[in-house]
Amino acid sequence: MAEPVRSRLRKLLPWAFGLFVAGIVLVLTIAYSGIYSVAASAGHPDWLDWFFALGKRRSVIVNSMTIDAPVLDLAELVPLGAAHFQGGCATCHRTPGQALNPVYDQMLPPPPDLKTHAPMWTREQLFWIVRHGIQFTGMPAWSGQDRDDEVWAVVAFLEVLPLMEAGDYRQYARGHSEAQNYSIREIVSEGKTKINLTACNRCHDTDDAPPMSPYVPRIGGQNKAYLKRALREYHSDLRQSGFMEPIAAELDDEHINLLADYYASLTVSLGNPARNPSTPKLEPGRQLAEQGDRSRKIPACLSCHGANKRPDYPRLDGQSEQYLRQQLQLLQRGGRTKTPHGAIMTTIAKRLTEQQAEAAAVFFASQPSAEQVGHKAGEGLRQ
């Protein structure tokens, strides 16, 4: 019985191979002839729309199955995600209360309104889409390598977006940047921007307010040498951040110098940390900062990061616990090895235990910066 079946299969095999080759030749012929129009204005046949939609949905579902979604601190992450959405996503996907620009409406497929489409995906699926992008749609992958922490901030924003009114969105997306009232003459001659997409105040601290999110560093009063180095590293794709790289890529040396001068001279805001540091961890953190850990070959943090130490190293006093912990985790994953400074810190960070990293973050978050101490001392003298 088996032999007749094998005999039939042997006879069918050449036919199957011939049909396969003929199919390839037909596809190549159609492609080379130009018969099929790739014009966006031509649209897709219904069956092709169905095929692409099915393929996209199944690909996202299957590939996101291995993602372990964390518990998201929505209140602290949403402002950061909203600021990036305004600068990097809103042009195509529109904002609450805004109609889609007719230019982007002619894309194939047109970008979806995420206020209504985001709820169709789970947290894990939203992360996969933002992190990896989607082919044939114009949706890019995340530009910051190994910066999943930034992607989760955008996911947090997308989960809240369906509940946002236009005014709520503008408040989140604008951050500390000021709304500008344009005269008709300015509109006629210069045009009008909705929100300055590269305004640093959208996320960072000002002279009277802390950063919009504890996951954003305080840069007011930092060393000028460090600020210049950080901006140049972002500009050159040596330091990874899907938030900062697109902005720094537009800066030239003059802009970098001016920004470094401005923030180095900025009076640090006296806003309290987003969370109260954990008291039991203060002493282990202090010991690590002041003495290090010889048994694990960890130098004292303050040997480089003190107020009067290396000018090209960041000062850590007054940074939030969340930001410091996030940066140490990034270093431990090897996400900062493209620069000499990052490589040095990566070696040290990988020697830290989880408890030591958390203790260091708690300690530095509890310390007022030198500028804050000076400000308070000045107030005392005036009183």
The other form holds:
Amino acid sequence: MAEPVRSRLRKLLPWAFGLFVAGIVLVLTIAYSGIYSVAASAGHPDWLDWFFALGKRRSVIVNSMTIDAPVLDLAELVPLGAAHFQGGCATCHRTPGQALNPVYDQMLPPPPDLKTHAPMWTREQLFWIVRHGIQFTGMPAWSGQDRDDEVWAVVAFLEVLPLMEAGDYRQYARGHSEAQNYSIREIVSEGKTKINLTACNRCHDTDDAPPMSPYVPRIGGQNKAYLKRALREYHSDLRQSGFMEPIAAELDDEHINLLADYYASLTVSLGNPARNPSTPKLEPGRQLAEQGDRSRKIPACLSCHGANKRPDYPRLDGQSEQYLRQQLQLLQRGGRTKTPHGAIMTTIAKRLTEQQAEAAAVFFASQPSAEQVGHKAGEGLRQ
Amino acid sequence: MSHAIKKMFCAVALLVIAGCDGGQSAFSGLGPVSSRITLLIWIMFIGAALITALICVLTLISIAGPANWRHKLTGKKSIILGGIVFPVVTLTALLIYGFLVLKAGGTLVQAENPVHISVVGEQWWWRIIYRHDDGQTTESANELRIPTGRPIKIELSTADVIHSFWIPAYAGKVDMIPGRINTLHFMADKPGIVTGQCAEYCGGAHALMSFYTVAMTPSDYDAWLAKERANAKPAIDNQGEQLFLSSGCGGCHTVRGTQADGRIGPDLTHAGSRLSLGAGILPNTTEGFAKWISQHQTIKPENLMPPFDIFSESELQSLSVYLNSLE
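Having seen the form predicted alone, I'd like the form predicted in complex with its partner chain now, please.
Complete assembly follows, chain above in first position.
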């Protein structure tokens, strides 16, 4: 009984092989002949649309399965995500209250309006899409290597976006920038109508307001040489950040010098948005900053970050606890080894325990910056 | 093929012979402790050679010798004499002599007023602390200076893993064990410079953890120690000192007399007067300092100093000039 079945199958084998080869030849012939139109204007037939949508959806779901979402502090992250969205994503995805530029509406597939599309995905899936991008859609991957922490800020924003009215969005996205009040001269000669990507005060501090989010460093009153170095490192893809690299890429040396000059001379703003430093960590933090930890071969933080040090070393006093902790974690996982300065600090950061990193962040966040001490302490403005 | 092996053998033999000569050799015997050990080695070596030759001759006789000789060898008398009496006498004599050699250090242990020095093994360098009679200490690194003709007492400890302190020309190796202080006694007969080496694998740069030992006449030593004890002279090249302090070097290194008071890395107060840099790795010159600062992770891989690739040519130059001027 088995024998005839097997011989019949054996006879079918050449036919199956022939069909397979014929299929490949057919596909190659269609591609080479140019019969199929890749025109974006032609659109996809419904069945192909359905097929692509299925593949995309399943791929995002399956690939994001292993992601563990951290707890997101929306109040701290949303302003940061919104400002980046305005500079990096809004061009294609539109913003609340503003029509999409028709150019981007003609993309295939058309970029989705995230006010309606973001709720279709879970937090982890949104992260995966922003972090990795999607093939054949024009959605790029995140431009800062090993900066998942930044991607989560965008995810936090995307979760809140569906609830935002035009007014809320504008407030978050422009930060301290006064972009909407361009004069007619500026509009005519410089073409400014939208909030500009390189408007620093969308996120950073001004002379009378702190940064929009505690994850954004204060740069007013920072060392000039450090600011220059940081912008150059972002500009040349040596320091990784999906937020800062696109902005620094648009700056040339002249801009960088002007910006560094400006921010270095800015008087430091008051009103720290950071939470009150948790006092139990303050003493260990002070100890680490002033004396280091000899048993772990950690030098005192202040031997590089104190007064009268190299101007290309950053000052840390008055930075927020969140920003400092985030940078220490980034250094610890080797995310800043491409720059010589980053390589120095990486060696030290890797010797810190988790508690020590936290204590150091708490200590520096509790320190008034030099200007505050110099000019304002006498007026009793410090708590 | 065999030619290549011959060549290799020659090379290895030359290296071995070269190792027996000069500053880092157990055959140098430059002090009472090591010269007795050397004598013991020679006695053992020559004795063993003679006994081996004797056994060879006896074996030859027992195989191909005249019948009456062979008969004598198998006799009870020769077995008792050669197999029991000879080894017992030889080994007992050696044992007693060995104890005497050990005791030679004993007289040094009891010696009054020894030169008291502490050496701490660190990955991968030596912290050297001179203990003065008044209870004060002076810290230095990677170079041991001792007076001739005076008993030396060295307390050995470690800051991290097990190291072993070995100056072959003066004494046997002694381990540095976490949580313990081992003491080593020796004496140097005449002035000279020899090298020492960590003799217990202690991680990545173990092979590059050596140091110079300089024996000086007592008067030279006293003068040197007084100078070593003093603070660094105010820098002539202020720019270099400024760079040293502002770049954070003082977080790990001490230069007494300046704000730099770090205790993680080697004390650099008189770094310029030492014979070598990086624990016996580079010559102590301005170029040596520049090379160390800019390429130390290539020269001594895995060493614990962070890479400092941030200095411009001129900054590197003034920093090196400054460090070299710390005499």
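Since this is a predicted model, take the numbers as computed values, not measurements. Residue numbers count along the first chain shown, from 1. The term rigid core refers to the most C-alpha atoms you can superpose between the two forms while keeping them within 1.5 Å.
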Notebook entry, point to check: How many Å does the Cα of Lys11 travel between these two forms when the structures are matched on their rigid core?
Noted result: 4.1
Next item on the list: Keeping the rigid core fixed, work out how far the Cα of Phe20 travels between these two forms, to one decimal in Å.
Entry: 2.5
